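The form predicted alone is given below as one chain in structure tokens.
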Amino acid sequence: MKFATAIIVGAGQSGLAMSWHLSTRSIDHVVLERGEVANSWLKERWDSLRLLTPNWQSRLPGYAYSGDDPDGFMTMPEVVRFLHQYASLSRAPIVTGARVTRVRQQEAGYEVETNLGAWRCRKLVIATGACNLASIPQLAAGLPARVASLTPLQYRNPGLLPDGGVMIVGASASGIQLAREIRAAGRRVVLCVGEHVRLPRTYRGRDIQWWMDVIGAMDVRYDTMEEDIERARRLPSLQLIGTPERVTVDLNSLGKAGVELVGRVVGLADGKAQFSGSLANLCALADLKMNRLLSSIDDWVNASGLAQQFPAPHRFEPTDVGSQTRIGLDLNDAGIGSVIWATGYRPDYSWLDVPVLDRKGRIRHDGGIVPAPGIYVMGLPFMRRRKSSFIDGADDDAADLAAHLGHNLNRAAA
């Protein structure tokens, strides 16, 4: 059985950032990766997907984007190359093709079983990400057998969908991007809209991510939140898309493109879908929250005395869902051939044989510190900061947790 002081599971941005910080502290470790570096970016994304964050925001410890398009958005092959280059430059000790099948606690550490053999370690860092499995509501079981059921992890492009219209459930980042692409391919698209976070791509001449970065919104810490941090961690992803044209895609633009907007799905039986009547209220709430953020940006600009450097403040049109929205749909009559469940993702901890999961299968943690000796988790939404699940958030979180890990090792050795 092999031994490393620390084992990192996953060689995405979080695992690589943690490896860099452990190396700077001369802490012996190994990174176990089930496939190859950036495996999920390579194999579990649709063809046209780009990062939602601009290139300049692709920053990792000791490394950052250095190309000639800082305001552009990386394609998936570009993200994979970016992370491969980082793994090479940082000389991370990665074992590829090592799928972890079980982790169990042993005296003074953990035994990590993989398809390549077993390891022992004193510290374990789980950096497998937050999007291993698609979250599909139970009502999906009511879908007729003739209608294909997919998730964004299975979708690749419109040409590979079955014939017919497409009902997309969920209007966060994944849902709006798929709705735009599939509608542009000439398909009928029905978009089921639940709670969402509306944002413009640009505001007052700069990318919205630039504004959120400069006003400090992305650096807000989990332990300074006045609102319920667990609710903040479960908020839908930002309604953004990365395109070369830096376009804003929201419900208004999708409606004008011919996408039919309906409320969230509340029932599915006998080939008929039922929708909530709360669409208008949810859209009004999303508009309200967007305008609060824009007001925060305006306040920062004014307080900084920089108003002359940017275009004047303005507000976007309220979301228009029409005077009447459909509350039911016969999928057969509507010609719906497939349903895409863009209803979120969840991590896969099926290999973790340590009692640290809650009743819903989520790992319990305090800013990434798991309530089991020597276990840490990385890359979850709002884990330590609002940016924790972004590439740009990996550095600060890894620095914090590596310091905690190193301190515990030193204390044990004293």
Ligand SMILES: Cc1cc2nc3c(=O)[nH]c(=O)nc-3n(C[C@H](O)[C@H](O)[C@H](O)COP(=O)(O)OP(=O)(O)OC[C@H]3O[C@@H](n4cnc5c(N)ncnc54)[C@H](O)[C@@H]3O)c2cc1C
The other form holds:
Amino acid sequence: MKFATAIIVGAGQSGLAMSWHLSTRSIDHVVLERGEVANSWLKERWDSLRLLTPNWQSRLPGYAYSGDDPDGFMTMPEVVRFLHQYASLSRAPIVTGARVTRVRQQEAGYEVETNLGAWRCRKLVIATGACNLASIPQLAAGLPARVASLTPLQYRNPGLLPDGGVMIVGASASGIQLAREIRAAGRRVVLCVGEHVRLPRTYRGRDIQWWMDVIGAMDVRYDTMEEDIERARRLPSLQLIGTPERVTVDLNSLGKAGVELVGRVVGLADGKAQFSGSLANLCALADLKMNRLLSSIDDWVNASGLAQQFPAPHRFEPTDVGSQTRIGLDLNDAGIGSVIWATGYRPDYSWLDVPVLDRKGRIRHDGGIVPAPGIYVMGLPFMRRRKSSFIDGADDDAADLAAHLGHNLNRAAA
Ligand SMILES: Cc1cc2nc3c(=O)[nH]c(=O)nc-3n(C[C@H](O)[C@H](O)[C@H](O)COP(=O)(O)OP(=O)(O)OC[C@H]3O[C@@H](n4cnc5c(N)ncnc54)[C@H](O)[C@@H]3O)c2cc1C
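Moving on from the form predicted alone, please list the structure of the form predicted in complex with the named molecule.
Everything in the complex follows now, all chains and molecules, and the chain you saw is the first one.
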């Protein structure tokens, strides 16, 4: 059986950032990756996807975007190239094609079974990603067999969808991007809108991610939150898209493009979907929260004395969902051929045979420190900071957790 002091499972940005920090501390480790570096970006994203974070924000420990388009948005092949380059420059000790099938506790460490044989380690870093599986509501079981049911992890492009209209459930980053693309391909699109986070692409002449970065919104720590951190961790993704034209895609622009907006799906039986009547309220709440963020940006500008450098503050049109939104839809009559469940993602810990999951299957942790000796997790939403699940969040989290890991090793050795 092979041995490494630390094993990192997963070679996405989280695993690579952790590897970099362990290397700087001279902690012997290996990164086990079931596919290849940046596997999720390569295999689990749709064709047209670009990052919704600008290029300048692709920053990892000891490495950052250095091309000539800092305000652009990387395509998936570009993201994969970026991470491959990082892996090779940082000389991360990666074993590709090594799928971890089981981890169990052993005296003073863990046994890690893979398709390439077993390893032993004292410390384990779970960097397998937050988006391995799609979260699909139970009511999806009521979908008639003739209607195709798929998730954003399976969707590639409109041409590969079955004929007919498309009902998209969920209006966060994935849902709005797919609605825009599928509608532009000439399909009927019904978009079911639940809780969402509305944001403009740009405000006062700058990208919204730039503003959130400078006002410190992305650096807010999990242990300084006044509101419930568990609720903050479950917030939907940002309603944003990265395009060369820097367009804002919100419910107003989708409605103008012919996407039919309805409320959350609350029932699905006998070929009919029922929608909640809460659409207008949810949109009003999203508008309110967006305006709150814009106000904090304005406050920051005023306090910094830089107001002359930016265009004047303004507000966006409230979301207009009309007065007569539909509360039911006969899928057959509407010609719906497929439903896409853009209802979120969740991690897959089916291989983890250590009792650290709660009754909903979520891993228990305190800022990435798992309540089992020497286990850490990376890359979960708002894990240590609001940016934890973003490329830009991997460095700070990995630095903190590598310090904790190294300190524990030193204590054990003393
Ligand atoms: C559609 C979508 C768009 C996104 N857009 C952005 C964006 O614009 N900007 C941004 O900053 N973030 C974005 N994110 C969020 C986040 O950056 C990505 O989810 C990113 O892939 C997470 O990186 P990670 O390293 O934590 O996990 P992953 O990239 O998922 O890496 C985990 C790795 O672990 C491997 N693995 C899993 N299980 C095993 C196993 N049992 N054994 C061995 N290896 C295993 C996987 O193959 C994978 O390579 C997006 C996420 C999604 C889903």
